[in-house]
Structure formats: structure tokens, C-alpha cells
Amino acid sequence: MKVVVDMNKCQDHGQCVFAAPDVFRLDEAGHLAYVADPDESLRADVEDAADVCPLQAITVED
């Protein structure tokens, strides 16, 4: 699984952080940071994060 975030769309709302805290986080400056190749066991959380993103900036690829 590969996680792709369109950083041109992302506005650091952080909804993904709540949905998948093992994959997404906000850095010291409040900007999104994420694991691009998380463990497959986190797929459901990552898909939830993509669903709750208000700007639909997150894509999950196989």
C-alpha cells in the first residue's frame, strides 16, 4: 500500500491525524507529515483518513 497526499490540496486540517494517527501527524509547524508506505494492517485506518479529508487530498494506492 502506498499513501499519496496532494500537498497542493492539503490545508493541514488534521482530520486524517485523528483517523490514522500511526500514519499521519502534524509537525512542529502544524503541517502534515505522513508515512508513505505504512504497514498493510493500517489499511482500514488509512482509507478512513482518505474518506474524512475535507479536500480529498489523500489517495491510497496498491
The other form holds:
Amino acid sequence: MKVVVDMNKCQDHGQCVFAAPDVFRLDEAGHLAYVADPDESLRADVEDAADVCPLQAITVED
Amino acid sequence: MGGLRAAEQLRAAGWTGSITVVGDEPLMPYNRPPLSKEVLAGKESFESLAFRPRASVADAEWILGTAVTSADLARRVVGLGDGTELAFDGLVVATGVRPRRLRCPGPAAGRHTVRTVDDARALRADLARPGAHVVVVGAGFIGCEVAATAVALGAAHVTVADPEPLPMLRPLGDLLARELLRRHQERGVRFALGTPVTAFEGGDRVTGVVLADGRRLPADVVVEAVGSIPNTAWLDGNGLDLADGVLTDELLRAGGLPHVVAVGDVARFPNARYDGVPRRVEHWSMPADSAKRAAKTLAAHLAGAEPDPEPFAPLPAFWSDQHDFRLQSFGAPALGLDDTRVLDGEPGGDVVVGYHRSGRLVGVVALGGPAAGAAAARHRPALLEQPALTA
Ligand SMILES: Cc1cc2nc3c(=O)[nH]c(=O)nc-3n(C[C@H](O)[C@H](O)[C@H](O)COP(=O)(O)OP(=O)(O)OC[C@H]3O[C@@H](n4cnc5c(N)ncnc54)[C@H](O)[C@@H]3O)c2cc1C
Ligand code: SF4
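Given the form predicted on its own above, produce the structure of the same protein in the form predicted in complex with its partner chain.
Next comes the full complex, and the chain you just saw is listed first.
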């Protein structure tokens, strides 16, 4: 599974972090960092994260 | 949005039968928050708003540009605007809300609301008038956002009018409302507070706004952001409690019916996390959260099973972008307005305020930049761990 975040859209809401904390996190300055190729077992979490992103910046590719 | 999320979550909950989504707008579901922010400002395109539906709902049927005009929940049919009927085994109510309009005398032209793509297009065109005098009626979150966007677009005068003495007072309380007022004023927004609007002036088109205290505000463009009305008329006659949206139980079923659930802005549900009083919650996070729970309830019924008895207990989350700052809220601050404490930072800078009821933390709101949002997020586990207010 491949995760792509459109960093032009992302506004560091951090909602994705609550949905999939193993894949997304905010650094100390409040900016997003994420794992681009998370394990398949995290798919449900990542899909939830894509849903809850207010900017709809997250795409999940197979 | 709730309709799309419900379809996706029905699939996730195991429903393999057919799914039909009916919507009166001609467009596929789209994201509304940018309509008062990035899209209104011209920073993002209207096309960028469309949600990307999950592959699991590729076989769903979409009947768009068609309103549901009636429902017979006992017979399990809905009537559509084109005169046809649609039979169903399970129904998800996701019709949202529409903007409330002011009942004041005066011309209609030049007066706007912001709910749909069409609304935002029309407002954007009007805001492009050089040197526009803009009056925003209603200092809630949409009003404050539109005012900020109008300033960014170069409007000559932007005034926000509201009968309350401070912007966003009821959802945020005194401390942050004061700070919000100061920040808006610093960035060029004017306010006419503590007095309601009584009339609009002008011939063919609005030229001014009259306030109850006798003041007159010149206006070429008026935005009415004075709350919303749930879209439930189509459900009349079924014995449902539709006093303010669709009343549901803690599994999001309406009227005690196992085959009818409600999600999103239109659902008035008890939140087991708090006092159990049913409320509507017009937050963007709600369609997804409620669709997940409602789909589980409905999919179990459709499979002939008992639903998971776990009551719906979402942690509401809300944000609002205004000028160069953001409000980020977790929990239910409105339940704790009588006991607010600064948790991090200073009111003049990045600040996080905690809202308490019976000594318990029920809500957290950050005002400021990304660091404030991140600080608020650090209180989220504490909000999640609080016992229910009824406990
Ligand atoms: C301008 C704006 C800015 C916002 N900004 C924020 C923000 O910054 N943060 C935040 O948390 N929330 C924000 N929100 C709130 C958020 O967008 C809503 O909570 C969310 O859209 C609710 O989704 P919903 O599916 O319940 O309703 P909707 O998205 O409104 O969907 C309901 C749909 O049902 C249709 N419909 C109604 N009646 C019928 C009928 N009889 N037959 C068929 N179809 C019907 C409607 O036309 C609509 O398309 C904002 C809302 C607006 C309007
Ligand atoms: S939720 Fe969206 S906007 Fe927020 S940090 Fe994640 S990707 Fe960025």
C-alpha cells in the first residue's frame, strides 16, 4: 500500500494522526510527517485517515 | 457528505446488496468547508472540492439533481421529485441543513448565503466588485470566515453585525470571543455588535443594512450567516420527532425504527460521552463518525442480527480558519462555558483554553498557529479518558 499526501494541500490539521498514529505524526512545530509505504495491516486505519483529512489531501494507492 | 460516508461504511460493515444515493444537488458529494475559505478566496478551484469515493461504492447508484419529497417509513418507500417512488429495506437520512434566512423587509438582490457551490460562486462574483462594502450578518464561524476572506479579497469595508456582544460567544465563551474580536479588528474587520438587523435598504439591489439601534451600514454585498434549518420536511407524517433535525437513539435509529438511521448535520443524537441530551452537531467530523456507527446499526438489522449495543459516543472535532489563525476544537466546549481555564500559552498569542463541567474537562479549543493546534491535540487523550458526565 502506498500513501501520498499532497503537501500543497495539507494544512497540518493532524486529524490523520488520530486515525492512524502508526502512519502519520505531527512534529514539534506542528507539521505533518508520515510513512509512505505502511504495512498492509494498517489499511483500515489509513482509509479512515484519508476520510477525516479536512483538506482531503491523502490518497491511498494499492 | 454523510450520504457518501454512509454508503462506504455500509460496505465496510458487510452490506453487499444494492445502494442508491439520492441528492437534490446536481453534483457528486463535495467538501463544504473551503466554500467560505480557500475556494471563496480563489486559492483552490471549485473542482478540487469533490470527494474521492472509495472503490467499495463504485457500484452504487447515484440519482442526482432529484429531491426526495416524501417518505412512507412503514411501507418502506420514498417519493422523488420526478414523481417516481423508490422502495428500500434500509434508509439513511443524510439531508443536512440549509441556511436560515433573515425575515427583514428589503430587496433580495445582493444578499447571499453560503452552503453550496452555487452559493459560493455567486458570492465570489459579487465580492469581486471593486471597493465593495460587505456586511456579514451573523458572527458565527461561517460569518467570521467569510469576513476574513472578504478582507483578503480586498473589500473596502467589511462589517460583521450580530445581536450578541462578541463574535462566536455562544460556542466559545467570553475569553476566546474577546480575543477573536481583537484579532479580527486588528486585521481590518469592523463589528456592529449587540444589536440585531431589522431591515435592508435599496431599490433593485441592497444598498444598506438597518440596525435596531437606528444605525445604517452601507452595503453592496450582504452575507446572511445566521444559523441553519434541518432538511426534514420530506419525513413529515411518519410520527418522527423532527423538532430540530431527526431525533435518534444512541445507535442513531430514528423513531425507534430498526431500518431508519440518521447521520451528519441533520441527526439529533444523545452523546453517551456527555450528558445524554440529544443535540445536533454541525461539525465536519460528524458525517464520517455518525455514518460509521449508523452503518453498523443498519447493516446488522439488514443481516437479521442484533446491532452492536455500544452507544455512539464521538469526540466532536471542529476547526475554523480565519485570517492567518485557526480555531481548533476538541470535545464539547459549549458544555463547559462557566469554567474556562487557559491550559497553554497566552490569550494574545497561541493559546489553548480548557472548558470544564462539574470539574471535568469537556472541551479544548486552540486559537493561533499550527503549534497551538498541536498543543490542543495533546489534551485529546485527557478528553477521551474523562468519565461520562452522567457517570
Ligand atoms: C461554508 C461552510 C463552511 C464550513 N466550514 C467548516 C469548518 O471549517 N469546520 C467544520 O468542522 N465544519 C465546517 N462546516 C460544516 C460541515 O461542512 C458540515 O457539517 C457537513 O457538510 C455536514 O454534512 P452532511 O452530509 O450532514 O450535510 P450536507 O453536506 O449538507 O449534505 C446534505 C445533502 O442533502 C441534500 N438534500 C437536502 N434535502 C434533500 C432532499 N429532500 N432530497 C435530496 N437531497 C436533499 C442537500 O442538498 C445536500 O447536498 C462548514 C459548512 C459550510 C456550509
Ligand atoms: S489531516 Fe490532512 S491536513 Fe491534516 S495533517 Fe493530515 S494530511 Fe495534513
